[in-house]
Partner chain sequence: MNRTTHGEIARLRRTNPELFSSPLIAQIRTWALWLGFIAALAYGLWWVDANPMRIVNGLNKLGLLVGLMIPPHPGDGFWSYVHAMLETLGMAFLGTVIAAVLAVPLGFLGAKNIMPNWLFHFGLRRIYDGFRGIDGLVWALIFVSAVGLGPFAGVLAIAVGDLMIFAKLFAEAIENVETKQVEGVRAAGGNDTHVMRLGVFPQVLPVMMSHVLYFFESNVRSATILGIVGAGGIGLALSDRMRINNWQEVAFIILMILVTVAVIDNISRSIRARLIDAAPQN
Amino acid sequence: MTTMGHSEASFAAGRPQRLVDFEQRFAEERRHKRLWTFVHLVLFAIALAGSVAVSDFNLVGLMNGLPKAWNYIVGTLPKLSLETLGADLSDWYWGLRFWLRLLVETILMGFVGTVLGGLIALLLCFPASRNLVENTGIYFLARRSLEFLRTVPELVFALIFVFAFGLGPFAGVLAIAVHTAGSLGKLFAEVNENVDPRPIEGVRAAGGNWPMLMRLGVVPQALPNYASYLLLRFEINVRGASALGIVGAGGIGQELYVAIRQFEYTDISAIMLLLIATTSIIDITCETIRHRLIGQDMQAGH
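Return the structure of the sequence above as one chain only, in the form predicted on its own.
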């Protein structure tokens, strides 16, 4: 009874001071967060104002230009009539067979470029992961290499490869592969840095060397995310491949560029609709595969 009374007295005497200390720390932490929030908002406002000034962004010009853009889009559409719908569509898609062949070529460019880039990214992602390499020089070199590959735009790579290998889809495939390697390598490395370290320690304790650690400790955990990013990149690359034709790197983009330069407005809308439909189909297909992979992974308890 005496002990309980002493404890209650100590608790009653100490609690207000602890509360005061807690409230002081809480108030100080809140002031600190508010100060940094204010600093970040000021920096954001400065960056936004600088960007608007440098880019000549003009809200009035935007409002005036939007109707013109809409008129251009509407001007590319043909006049269709219910009475002559079949003939109108046939006239609109007069080059369907040729465009489909170029579209398949574009999809294959995106596919091959994604596979090649994904393989390079897979090789570079392990030395680019901070938790998987002890040598700072190797980590630095791998990271900077990935930065270089993804920083240079695909169009610039395509121009270089067109100059080196000539016109055609081969230059486009190489441009897509190089840029994909840099982008996917960074994403793969970030996935590696978030894996559970316990399987890695288990393989190391069993005497596994570095390749075994990657193969048995890292890849099984990261594989669903690898596949998800690879499929997402494939969607992006098909869209990107259609733009590489502008510099002569093959695909349907080359025909689209010709139609734009020759003011063949109905051809522009026909090719664009084919591209949109193809991209939507690829998007739905890849989304289904990604959900299946992620769903199986969740059911497996990973």
The other form holds:
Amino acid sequence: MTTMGHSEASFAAGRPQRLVDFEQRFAEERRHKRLWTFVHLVLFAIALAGSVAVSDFNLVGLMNGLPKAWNYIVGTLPKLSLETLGADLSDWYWGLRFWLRLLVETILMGFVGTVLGGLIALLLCFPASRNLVENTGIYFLARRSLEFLRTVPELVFALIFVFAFGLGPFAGVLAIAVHTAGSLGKLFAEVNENVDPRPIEGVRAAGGNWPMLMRLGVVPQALPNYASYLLLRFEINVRGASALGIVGAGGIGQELYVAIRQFEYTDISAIMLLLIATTSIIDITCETIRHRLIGQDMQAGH
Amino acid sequence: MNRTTHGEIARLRRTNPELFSSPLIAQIRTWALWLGFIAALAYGLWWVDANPMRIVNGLNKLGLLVGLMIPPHPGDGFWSYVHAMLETLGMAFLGTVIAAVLAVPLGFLGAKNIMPNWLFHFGLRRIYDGFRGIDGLVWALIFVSAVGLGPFAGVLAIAVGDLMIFAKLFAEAIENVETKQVEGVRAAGGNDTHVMRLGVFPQVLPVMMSHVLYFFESNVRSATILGIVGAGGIGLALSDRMRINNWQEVAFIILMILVTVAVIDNISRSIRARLIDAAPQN
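The structure above corresponds to the form predicted on its own; please give the structure of the form predicted in complex with the partner chain next.
All chains and molecules follow, beginning with the one already shown.
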């Protein structure tokens, strides 16, 4: 009876105290959080003001610029009427055969560039995986070179290669390949770092040398992921290849550049729609294949 | 030991042949796929005219260029390059912010749980996807024609190029919202605004912020080249230096881009890591 009375008394006295403590801590946390939010907002505002100042962005410019941009985009659309739809369409797509040829060239550039880049990435990804090389010097070197290949923009490589290899799609393919090697090499290396070490130990125990370890211990596990990344990169590269023509590296970009420079308004929308359709088809196809690859991977129990 | 293993394998091969060979149709399909792949590659190489002579000549010229680039030197334009770099960063930042702000309503429109109409949602998503097919550089070309040379065209190009991708990512983030918290707010008597503010927003914000930061990184990379078509920033300086064959300065500008990109990547990666830690764990 007395113990119970005692605990009741402490309960009655302790609860407000705990509540007060809690409220105090809550208020403190809240103040702390609000302070940090405020600091972040100030930093953000400073960055925004700085960018506005440095990029001569102003509301007057925006107000003048946006209608201009809108008019431009509307101006690129052809006048189609229902009565003469066939004639209008053939007028709009007067260069279809030529454009389709260039579109094929763009896709081929993306494809060859992805394959060549993928091969280089496959060679470089093993020395760039921390779990597969003992020598930190080799690891460091491989990582840095991959970083270099992927950080220099593709277009800069394209400009340099146009100087060295001449105008045309070959320079574009090389630029895509070099950039792809860098970005895929890093992704492949990350896949390699996540493989199960037991098959590698198995091959080592059976007396395999380093290339055998890679071929038999690592590649079979990592292959579906390689393929998935390769397909993803192919999508990106077709899109990138469409821009490379602007610096003279082949593909549909050249034609688009000419159309924009010479104000061939309806040509611009025609080529852009073709590009959107092509990349959408490629995206959807690659996505289906990727899902199937990863599905198989899961069925195999990885 | 070795012999018995081999003998055992031979015996198993005899008794269960189907375990050791894939069905004929699968074999034919694999071979056909490989043949098609190699044929496409060979055709592509032929199309781009990749002959050994050309490669050797080109590599010689490339070696010459690299020789001209060493040592990288800023010439007397160091401060103008710094300014151009700041312009590039400003373009990327402003473009990303504008795209992110405009993408929020588009993201809500494209989310399945906000807009239940299947056809509307599907059509909108296809539009978002379609616009991704246009490279940022093409947008830059168009905006340079529309609003004139300078960084303003670059800002617009980045904003328009990212808008649709953000809309799609935001829509996905909104679709993945945990319904329990939404129901909790509703059960406690919150109205629709409260549900958005307290149930949806806190879950979505860290994801959105993380996407935005990631795109800021990638926009810094792409903003470096927008100048090549006249949209301001360091790319303009770079293509000018190439045109007048000043390769030492070209090399210096490329190094500057590499350093800037690395710094931005590191900052944004650490912020993103913190955001993800702060995000509610599902």
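Take the two forms, find the largest set of C-alpha atoms that superpose within 1.5 Å, and that set is the rigid core. Keep in mind that this is a model prediction, so the values were computed, not measured. Residue numbers count along the first chain shown, from 1.
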Asn71: with the rigid core matched between these two forms, does its Cα shift 2 Å or more?
yes
Yes/no, Phe38 Cα shift of 2 Å or more between these two forms with rigid core fixed
yes
